[in-house]
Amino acid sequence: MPPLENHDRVTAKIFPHPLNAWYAAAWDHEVAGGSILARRIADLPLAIYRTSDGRPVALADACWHRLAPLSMGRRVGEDEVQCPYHGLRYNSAGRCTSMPAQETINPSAMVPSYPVVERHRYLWVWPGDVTLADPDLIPDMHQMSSDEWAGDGLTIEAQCNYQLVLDNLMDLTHEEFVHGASIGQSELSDSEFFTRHEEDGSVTVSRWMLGVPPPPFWSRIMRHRFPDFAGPVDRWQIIHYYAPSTICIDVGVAVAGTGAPQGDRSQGVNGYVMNTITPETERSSHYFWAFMRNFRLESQQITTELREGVRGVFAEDEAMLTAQQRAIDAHPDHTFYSLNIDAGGMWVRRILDRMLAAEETGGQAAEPVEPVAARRR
């Protein structure tokens, strides 16, 4: 694949998601005891529940004699889900155990299961090739579940397709214009970036904002560490993607001029920002983050605390999306133009293209291309 340049575009249309990947499809609490979860994942209807001992099950969200929800019947043995409407049995494969009035069932009588992985407080679901379904491939969050990180998170319903939101994360200049009363601040746009494609599909993309004033959410944060902060600092944002939608990202501020560039970051303090996002349809995604911290592991207030602050500024992107969206639908035909700002995100794309395309022709996906080199404004 060619360098990204300026003139790179793309129509702006609903873009399609791959199926052959792990999918955030809930929180790990969300399924529990005997309920059952109905969700849509990559535009599928499933019904998710655990079995006996605790081991989380994905079929499909309908009955193979008339399509009745799974999602409304109800738990049943040691791992079987039974319809609502007529009372047919599943096991955990799917496949029906026992059917009204009748000792004989039909051997055609099954749903589909997908693989499931319990990781990272999330439930992960395989809807593509079962047979492709590495737990390996499962992206890296593990500041999640991590002893030496705190924190917890929402889900956000985003009446979006999920490669607007891939597009939001990849470049964190909107924070200067969406959130400028907590986050942004006008050296997000002034400031250096540096945009890398890594051979195993991933990209980073880093940017370092040296000697400036800390916007309001951060001063706030260090305050917690150091009571007596007044600023200025360093400031640090280094995105890390994983195919095909999970981006986690490494925050933080530290007094300016102690080392923190150089890896000290003993002098500030040091978040992730955790996304996974999950097409639900076309125009929609389930949008799991979390708000993870290393220091003052111990305080339930300050999970809480920036848990809620981190919610009102996805807030904000929110309603940014649902109106891009709208937007999208009304110019179908419209074309995206990118900025030397999109190129993580143009990467991101070109990355989904090749999953799409290998999905297509039933190969592998293209080899990777060599790393970009640094971008500015």
The other form holds:
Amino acid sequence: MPPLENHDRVTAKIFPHPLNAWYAAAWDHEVAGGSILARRIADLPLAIYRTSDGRPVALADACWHRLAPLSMGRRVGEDEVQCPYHGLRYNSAGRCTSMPAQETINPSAMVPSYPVVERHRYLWVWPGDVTLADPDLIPDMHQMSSDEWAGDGLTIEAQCNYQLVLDNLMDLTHEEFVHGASIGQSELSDSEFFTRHEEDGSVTVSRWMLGVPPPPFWSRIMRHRFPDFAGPVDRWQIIHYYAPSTICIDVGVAVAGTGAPQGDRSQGVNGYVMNTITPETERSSHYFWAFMRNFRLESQQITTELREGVRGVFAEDEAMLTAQQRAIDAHPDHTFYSLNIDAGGMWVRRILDRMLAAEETGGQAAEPVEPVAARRR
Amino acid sequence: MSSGAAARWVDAVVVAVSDVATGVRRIELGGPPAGRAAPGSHVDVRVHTPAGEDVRSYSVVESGGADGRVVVSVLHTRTSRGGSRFMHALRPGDGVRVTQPLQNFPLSVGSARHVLLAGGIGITALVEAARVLRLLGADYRFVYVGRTRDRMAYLAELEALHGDRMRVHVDDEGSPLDVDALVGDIADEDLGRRTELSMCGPIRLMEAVRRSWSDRELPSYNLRFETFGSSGWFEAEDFVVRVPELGIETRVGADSTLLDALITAGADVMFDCRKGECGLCVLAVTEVQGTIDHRDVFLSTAQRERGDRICACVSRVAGVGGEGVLVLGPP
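The form predicted together with the partner chain, contrasted with the form predicted alone above:
Let's see the whole complex now, leading with the same chain.
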């Protein structure tokens, strides 16, 4: 049960991030050829590159000698980088392989090399305790690389604490107000939703809107599959949260009354909004997103149209999140208050708080003991 | 990066003891600071021996949990100077003074290929490293060498966990390790020059690997073992150092260093690491009576053979048929 003494952290405005977690550090295509990508992940500056055989590597972005950034250096040899300042070289394990003007190499000379796994079109980095770095903990984003789904996405450099993005995605009531011209509709606020902390530790928030007029974004998508479509739809949003900071949202609409709530989605269109948010600093985040669909897989036109459509929608979120972070910083003495709609976001906060507490004692977060707490509005 | 943190001594309590192989006792300690020990770390333990109190280092085999549990496994040696006898006499409830986990043998992930080589009780330094490499899906091989199967701690569990990745060599079963073959196989592979070998075991085994590694011209930085600075070929003994240009003549005690003796005598000598690694304290040698006992890892073999330099922080002079004398050029 939630330790009361941690409740201050649960409602923290600037939320700390766990280190014992896989964070998306880059799209697979961002690290290519002989380039070295400089990127700060969970407040750690990293130099990310690939070996000649394509294996991704993440080294601390500071030379062992005088801490010059390795990302300003060159990729050399099969798997090395060379410091831009005095030419020291490091291999993919972070071991120094060459020092200038001497015949031996100090065996202590090394920079940290972080575990990296390439999966779901991202490079995932584990910044914490290496003994816990189980790749099975990478969140399930299989739609990103499945033959049954098509789509694309981008990255938002969000100027806010990562938890603000999670709050945003865990409650889609805001669509009515932030995205009124594209996906928002008043039925969002009128429909009931269910929040569930699942046995596998994930959180689900589901909301169905039955017999509603489709908003413009969804009308257009429906016509890609059903050119003659008109009329009301059953619309769904099923939000899946995976700790620490991945949210995959099952979204779609189907012709009203054709059985979508019962599981028959054949008369509709289905998308997955993939979001994984990586803390950069305590006030900035790398927000990786993609929109995947499971129909008309062959159409690059639809892929591009959806990506650009969502880019426009998410720009509205970004503007709000940036403004919210500024207001938070401008009102240091004000606290957060919660609404009923924050159930999903508050579960996320509690789960993150437990991960942080476990890190303080050097262990892994315990599996939830009594996880299933369904709530109804 | 070797152990950055200074040792902090705390009281620990023996929680459980059990034998995990013939002559190998597993000792579970509770009470040191909470947290998980990094692979390759050790704790220092204050032991009581017939000669008085002393300190021994033991690799951490398991750790973690909110209770700050640390497990070491200790081989009882017949040539024990008292440390292993003390450890084997411990019973649940006994108190011992220990340090937090210290690190001199860090695992580095990300090598193209890893080979771990454990000889006998050296297995304790590599158990956790092997588990982590397996967890990460790394390309690794785990070689475990022992004299007899019953003396090889953790053997069954390790074989079950690592399966095909494991190679076991047992002397008395007619399958001893052929060091040259092991190193030769690494050298012949495509990834040979990108394979990191980490080893912990008897000095003779590690010396054989070092020789073979060097003969095959494999990169020195890919050969990892716990003790970087050599303990020297000779016992430390007093010797005399002279720096004619500075008018200095002083004695370096067996328990002091050349660097400290020179500084005490008023020489302004540059230094940094004090571990024989960085090379900043290298001084020009003009004459030696006796033999320079090079204990650094900075000078190359060729530089040592020229005999005209010495790393003042760790290296010494051993007298041959009389007290050693070292004459230095100006620092």
